[in-house]
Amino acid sequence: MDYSPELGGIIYRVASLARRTGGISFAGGYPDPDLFDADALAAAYNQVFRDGFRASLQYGDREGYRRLRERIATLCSTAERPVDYQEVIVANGGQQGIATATTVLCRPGDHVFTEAPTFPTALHVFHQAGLKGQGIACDADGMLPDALEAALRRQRPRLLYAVPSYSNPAGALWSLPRRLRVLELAVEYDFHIIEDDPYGLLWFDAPPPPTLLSLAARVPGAAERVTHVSSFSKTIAPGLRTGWMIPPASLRDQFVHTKLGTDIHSALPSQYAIDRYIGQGDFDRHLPKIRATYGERARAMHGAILEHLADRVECAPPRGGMFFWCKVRGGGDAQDLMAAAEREKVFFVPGVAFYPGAPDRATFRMSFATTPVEGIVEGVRRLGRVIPDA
């Protein structure tokens, strides 16, 4: 794979750069702190401490705690294609579902399709792997199938590696037929996909299509092809480090034995705490405040874009998640610019971090979850006087 773990650094460098000097960051791809559900959070907690706290202190099942596992069952499952909490592990997060699907499926010198551009903290995972990476030609309604088919023809991988609904750093959204088609190709070329969906439930206008875990009931032999990878980190909180996965039924030994070696099962505090979360309701209250908070931010940093940057600057507007990707119309490099988006106190992180081979240095990431209204139109603005005429 064409990639190594400094590239992503990139991301986590500027983001420490924008803390340390104080300015506009649109760097990280951090959930709003200040939209963290503090209080019932700590109620939450408050609860599990008073009431079965020794129970949360002890070791637990491998798969997690039950009664999470339910919840999580209830919130993938579609009407026709129902999730059994027995078929969810609860994760330290979506990274380790990414890495125990890695370890289970693949070998080194295997072959891993992803997105173009892609989470790089994927990417850091599969070079760790030994897997050799190639992108896929994607747009803002998500990984082209014709590319797909024509890389197929060329080189069969083990893995393919996605997200499909607002994806990080793209933001894009694949349309139901692409998400189809896709899971039509895995059964016909022999691989295995692993859907990764932070961001599905943070929608603006409308829900996305169904996750490839609920279509592939619809493609025959497709259900042994989707590992499903989530977590609570951008919807609840990233510090809690509770994530889950839902792999194939023929697999799903393999990853409860993968997982156990690597910390024998999550915290399970946590567990307790977003169970009892969930299942009092407040969960479910204050999602369509992070919805809107994010939507109106997006919202801001488009209208800006067209005011100060349109003539050069090329963005599809995000119907969810918490991205903006953008390519300097007339090329160039984004890294370039940085520099003087840093004298201007600007933040942003450039596309060389999100690929898995030779990147399209034009482009770059802002994320505006972090910023409120006023700070992502002086951002913008700013950003206007360091990116040339094209």
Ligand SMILES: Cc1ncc(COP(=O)(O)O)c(C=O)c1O
Contents of the next structure:
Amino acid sequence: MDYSPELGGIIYRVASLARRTGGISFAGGYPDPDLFDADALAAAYNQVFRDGFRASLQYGDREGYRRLRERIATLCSTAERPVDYQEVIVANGGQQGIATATTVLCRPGDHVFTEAPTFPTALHVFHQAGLKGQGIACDADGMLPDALEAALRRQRPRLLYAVPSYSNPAGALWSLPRRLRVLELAVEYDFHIIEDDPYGLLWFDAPPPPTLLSLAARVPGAAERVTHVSSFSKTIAPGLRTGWMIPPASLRDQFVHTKLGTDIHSALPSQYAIDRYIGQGDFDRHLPKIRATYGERARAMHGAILEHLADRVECAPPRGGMFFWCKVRGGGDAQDLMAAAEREKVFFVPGVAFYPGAPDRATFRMSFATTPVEGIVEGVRRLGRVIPDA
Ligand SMILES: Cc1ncc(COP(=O)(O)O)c(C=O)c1O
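Please give the corresponding structure for the form predicted together with this ligand, as opposed to the form predicted on its own shown earlier.
Next comes the full complex, and the chain you just saw is listed first.
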């Protein structure tokens, strides 16, 4: 795998540089802190402090706090695939779900397929696990089944890692037929899938197709191959470090034991507070607000790109999530543009960080989540001075 922690860490470095210089940051996939539902979360914590605090200070169940697991099960259930709370394992963010699944499913030397481009901190896990990575071509409707099948004829992977709804970094949304086809291929070629879904609830105009977890019910043999991983990081707050994993039934105990070996269980006060927060109806009230705000910001970024960069970059406007994926027309290296962008005090992440193999150097990622509309328009206007004419 052509991955180095140095390269993968570029997002965190650019995001922290942006924070220090006080420029306009399109760098991190960070929710806007002004959108955190801080008062309602404080009320939920206060409720925990008044009632249940002692219990939350004690060791708890390895799988997580039962009431939160029940709420997550409800969140992930569909008519065709009801989820029982016993299937849910609470994790320290989706990242721990990716790491746990990789430990359970893979051995050094195994092959992992990912979208190209994909989420670098997942690549970090695969790198640490000694896996061999290969990127599969994608477009705005997700992974190209023909490209996947061609790769499968050459190499059998142990694992496919994918973010089918509003991917990071490409903002792609896998269509229903592609979701079903990839599940069929998982059965036919006998590989596992990690479905990473932190952005699925952040849709703008219409919800995404059902998750792979849900659709696996339609494809005989697929349910035993899908591990669903998700998180409250993008919808409530990443600092709470609360996510979850739903592995196939036959692997559940191995997932629990593997997580036990790393942290015994996830910290309980966050789990108690999120349970109260959801129970008071605050989560359901909060989601439409952040969907509307991120949708507005995405439209503003698209408008500004059309105005200031249309002849210089290509991009497909996302239908949810947090990211615009851009490509400098006529080639060039987005990493080379960073120094000039920094002088203009505007920050983005070059595409080179997002590939398990040879990167497309002309690409870069811009997050519209953290910056209000005015800043987005100004930041893109400044990029107009940085990115040369094609
Ligand atoms: C696709 C994807 N998966 C997982 C994560 C990690 O999130 P968490 O905070 O839930 O560990 C992120 C965070 O940016 C992400 O974009």
